[in-house]
Each structure stands twice: as structure tokens, then as C-alpha cells.
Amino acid sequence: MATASIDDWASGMRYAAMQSARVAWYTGHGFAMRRMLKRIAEKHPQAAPSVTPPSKPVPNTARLLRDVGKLMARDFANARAGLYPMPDPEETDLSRLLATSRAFFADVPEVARRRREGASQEVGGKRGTGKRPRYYMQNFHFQSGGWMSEESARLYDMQVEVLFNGAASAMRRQALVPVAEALQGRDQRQLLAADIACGTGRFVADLRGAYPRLPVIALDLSEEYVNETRRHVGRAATLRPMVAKAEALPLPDASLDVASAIYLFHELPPKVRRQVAAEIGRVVKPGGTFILVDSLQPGDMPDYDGLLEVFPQLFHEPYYRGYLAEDLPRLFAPHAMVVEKVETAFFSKIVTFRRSETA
């Protein structure tokens, strides 16, 4: 066997072992969480939130895990092709991982209580709005602290990975493919990228891993989440953290070569969604690239349409139904942003826009 073949085989085995462990870890957490929620519901049967049955079938766990497997195969193929580095474990500190697991389960009863009571406004009531818009000050997903606490930032990645059976990171990494296409043959040191609504910075870390000399703005409205980004990414001269609103970006016109927004648009009210699209059109250079990663929409993968109906009923997602009906190409068209490619990746879709050269 040739050395290259041996290396490919070893790389594939390492990838498969790591991702299988991830999927098992987070799927196991999801199973345990659902058992906890069932016991809690049995104690409060009179207060169980009503869920309208979907009009279409919902994929079962076996189908979801098969599709996760397809996503992982695609992820490995992309890394093997050199579109981005092979992923490393995101958390190597076992004690921190276990502490996060314990905190996750400790928070489940509070999430269940908010869902039962419809309590989604605790953040605004306790913290006030200040410079933060009112729509932002909510307990999205019924999570403790909304986006506004260190505890929320620490638990967020665990919560999202459990929700998607360990596939969230692989879905995010699909945005690196259009980034690779946009940066091919260019001196990354002379460019500027921004991840808008960067959250805990996982995609910023992916960008840094693939393009260590690329200056990257990590922008989010939550100072706590920006701090978590700093922890994930570490010290880097090319990292520029910012606390700011996506609908009022503190950036000059036509200043970005590449911009991304990952799981932002389904969290925005319709009016703000349009403001953010206009801002992105303003700050991306003519010929520049914008990559939107967000939830599937009806018809993207018809077998998942029933799940899209149920999803906002199970979690506090006040603007999700509006996003499902949003015509994304039409949303960006007034700002000279043209769709180049649309792909799906498990529960996500990746839409690549290019700003017109004549804008």
C-alpha cells in the first residue's frame, strides 16, 4: 500500500472515531434530556404546553442519524480535498467537558419550566434593554440567561450540539467551502472577513484554523458571547472582536471581502431582517462574498418539512415561522447581492451571495 493511501486510511479512521464519539456523546445527552423532560411532564400534566401536530411526517431518529452520517462523509471529503483542515476536538479538557455536561443537565428543569409557563421574557425583565434592542432581550430556546450571561455562553455549544445530534459543527464548516472558493489564489493578509453574530466563535475558530493570516472581525451583540469567542480562538493579532448590532454595523462601506452570518436570520424580526440584509450589502465590497448559513426552509428537503413545523413550537423561536417564509434571494437583491449557490447540509442550508461588481 502506498504511503499516501496509508495516510488517507489513518486520517479517515481518526476522523471516523472522533465524529462517532461526538455523535454518541451528544445523542446520548439528548436521550437522557428527553427522559428528564418526560418525568418533569408527568409531574405537571395539567401544564404541558400544547403542540399542534405537523401536517407532514417528521423524520425518525434513525433517519436523522443516517443523514448525520452523510454530512460527516461530506465533511471528511471536504477536508481531504484541502478545502479546510481536518477538524480537531473542540474541547480537550475532560474536566471542563464534564462540568459543562453537569451544567447542561442542571439547566434542563429550568428550560422545562419556561416552556411550561411560556416564560420567554425573563432576560428583558431582569436586565433592561440599554443599548440592546428589545427583540434581542428574550430567552431564545427557553435557555437560561438568553444571550446575556456567561452561563448561557458556556452552555450554548453543548445545547446546540445536543439538538442536532453532534452535527452542528460539521454544518457550520460547510461555510468554509465558499470561503475557500472566494479566497483562492489571494493573499489573505490583504483581505478582511467578518463573522456577523459570531456567537461563541466556533466558526471564527474554523476560519482562523483554515486562514491563520486572514484578519477576521468577530461581531456579536452579546459581550458575554464575544468573550467566549476570545476564549475559543485565543490570542491572535488578526482577530478583531466587536460588540455591535448586525443592523448597525460599525464598518465602512465596501470594507469586507468575505462576510458570514450563521444561524442569525431566523432569530430576527422581519423588519430587522431587512435592515441586516441592507447593512451586509453596504459593507461587502463589489465582487465580495457573503455566506448565509441557517435553517432549512420548506421544500429544501421535503422529508424535513414536518420537523420545520414542529421546531418553533418546542423552542422559543418567535421569528422562525417568518424566516421559513422568507425569500432570501429577494431579501438581498435590492442590495446588489446575487445568489451564486444554494446547498443543504442536514438541517441547514448554505446560501452564497456575491455582491455585483457594478454596485
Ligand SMILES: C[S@@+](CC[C@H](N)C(=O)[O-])C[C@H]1O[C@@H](n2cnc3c(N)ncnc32)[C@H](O)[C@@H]1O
Given for the second form:
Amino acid sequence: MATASIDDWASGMRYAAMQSARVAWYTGHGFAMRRMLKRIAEKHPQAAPSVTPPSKPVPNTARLLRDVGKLMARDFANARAGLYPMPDPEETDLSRLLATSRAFFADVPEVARRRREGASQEVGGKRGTGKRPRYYMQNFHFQSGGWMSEESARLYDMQVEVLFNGAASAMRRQALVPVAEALQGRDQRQLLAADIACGTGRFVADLRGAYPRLPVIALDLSEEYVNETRRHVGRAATLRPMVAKAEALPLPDASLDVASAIYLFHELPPKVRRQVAAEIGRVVKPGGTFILVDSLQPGDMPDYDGLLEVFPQLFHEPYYRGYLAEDLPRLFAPHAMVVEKVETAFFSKIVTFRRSETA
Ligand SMILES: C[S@@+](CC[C@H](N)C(=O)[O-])C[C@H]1O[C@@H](n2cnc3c(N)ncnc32)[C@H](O)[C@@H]1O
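Please move on to the form predicted in complex with this ligand, as the form predicted on its own is already shown.
Complete assembly follows, chain above in first position.
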């Protein structure tokens, strides 16, 4: 008993130390980035992009950090309850971490320039693989290279963590809770999961950490991001990386036991959102689970509603407003996907659907 509590205490301390360092690292990057952006803006006073002031409340930094703390407490409790392993630092190679940090800051003036000039279509003329639709060929978030460069794949996680004060990984991990519920008591080797729009593979790594023998498809339309997933997750017989469109999944009907799509839906035009929902309904087995993680929508956390208004004005997020108005249960209902649970986790919402057995 005494040993168990010492172990608990030690793992709590380790978790707290690791996450505090993480939050400090990314929040510090955020402060430094905003100072850089301010200095850049002072040099171009005429070109400041206009931002309509929010009509609803916006949380201040203290509130955001408090909410990050609450998320971390929940993350730790989940891991301690055995719903998933205690998280490890994702990057332990200090020189790589510092190189990414340098590259991140070196890229800030370019992002600022695109924002100033409204240059969101720089990658539009770039040749893709022939499979990439026009809506995809944009500099989302004003990022360099859009989704279509190795450099963008290398910087993506740092950019996302800076945006969310180091909480992005913990928000994604909350999707492991419905996965644990779906897989409880089942032989993972006999099942199949897919992370649709896996990006650089952070959630795929979480899944593999929790279920090493579960076959997992890591699918994304960006070859460069899928390559980064391969690098991050490493080789494994059970991992199937795939470059494909979510609106035309190269998977048989009723083939998946579990599917997830994390921060995909707000990046899609309304029509494509519908196609992707239909595809997910097609490939998930009756009784199977689909977990959607994406931005909060208005009313989910009323104190954050103003932030949802500002966010798409600061970053190139052409489909975000449409996503905010999307009725997610209704989007999936025609495809026999029924909402089982809706939760929020800091800036994210997690919607768990079950495919009806009788469809
Ligand atoms: C905001 S990122 C999210 C990545 C990852 N799921 C995460 O948790 O960070 C959006 C991802 O969606 C991918 N994507 C966008 N449209 C897609 C589509 N139609 N089919 C497949 N992937 C798509 C992009 O390539 C990018 O990797």
C-alpha cells in the first residue's frame, strides 16, 4: 500500500514536471512569437490585417492556462486509471527540438507576410500527385508550403502546440477514452482501426502506445505528412500508412472497428464534409465506433465563444466558420452514425458515434 502511494506520488511528480516544462516551452514560444509579430507589424503599419472585434467573451491567458491545467489533471487521472499509458515526452532529442524551434522562429516572418498580404493561395499552382482537390491546395493557417512540403510537416506539431499552449497532445489523447471503451475485452489483433487525416501521426503514436498489436491505418492526403508519421511512429507490421482522400476512402464497406478524425472537419468545405461523413459511415462496421475531435463550437464553452470568432480571422481557415455552424449529429445521422457521447477538452470537443447495428 505504502509502495503503491509512493509510486503514485512519483508518477504524479513526473507527469507534473514533464507537462509543466512542456506548457512553459510552448507558451514561451507563443510569447516570443507574438513579440516578433508585433515588431513586424510596426514595420508595416499600413498593412495590418483588420480583425473584427469579437462580440462574445474571450478567455484571458490566466483562464487559458487554468483550463490547460484542468485538462492535464484529467489526462493524468485517465492514465492512472489505466485508460491509456502515462504519456512520455514525444521528442527526447534535444538537438532536434532546438532545430525545430529555430526553424519555427525563422518561419514566423513568412507567415506574417502571408497574413499581411492575405496570401493564402501560394501553393495553389504547385503540382500535386494528381489526387489533390483544389480546396486542399491552400496555405491553411498561412503556413509555408501548405500541407505539401517536408518543412511544413516538420514544423506542424510545434505550430499546433504553440497555438494551444502545449495542450494539443493532451487534447488528442482524450480520444483514447472512447477507444478504450470500444476495445474493452476484445482481442486487438482481430480488429482494425484507422486515423483519418492522421497528419504527422501524433494520435497514431498514442494508439500504438496503448494498443501495440492493433492494426492501424494512418491515412492522410499529404504524402509529406504521412512520411512524417512513418518517421514519428516508426516501422511496425501493424501500421499501414496510406496517402488518400477522406472523401474517397480506399477501404471496403464495414471494414473498420474504430475510426478517428482529429482536427479534419474544420478544414473541409461543407460539401466535402458531407462526403467524408458518408464515407466514414460506409467504412465503419455496424456496432463500430467513430471518434471526431475538433474545435469547440459556439455554446460548447460559452466563455470561449469570442475566441471562435477571432480564430479564423488571424489564420487562414476558410472553412472554419462553416464548421462552427455544422450540426455534427445531423451530419452523420443519414449514415447510421448515432452520437453516443459529447465531451469538451480545453479548445476541443470529442464526439463519439456508434454505427447502428441495424443499418
Ligand atoms: C489540422 S491537420 C490535423 C492533423 C492530425 N489529425 C492532428 O491531430 O494534428 C489536418 C490534416 O488533414 C489532412 N487533410 C485535409 N483534407 C483532407 C482530405 N480531404 N483527405 C485526407 N486528409 C486531409 C491534411 O493533410 C492535414 O494533415
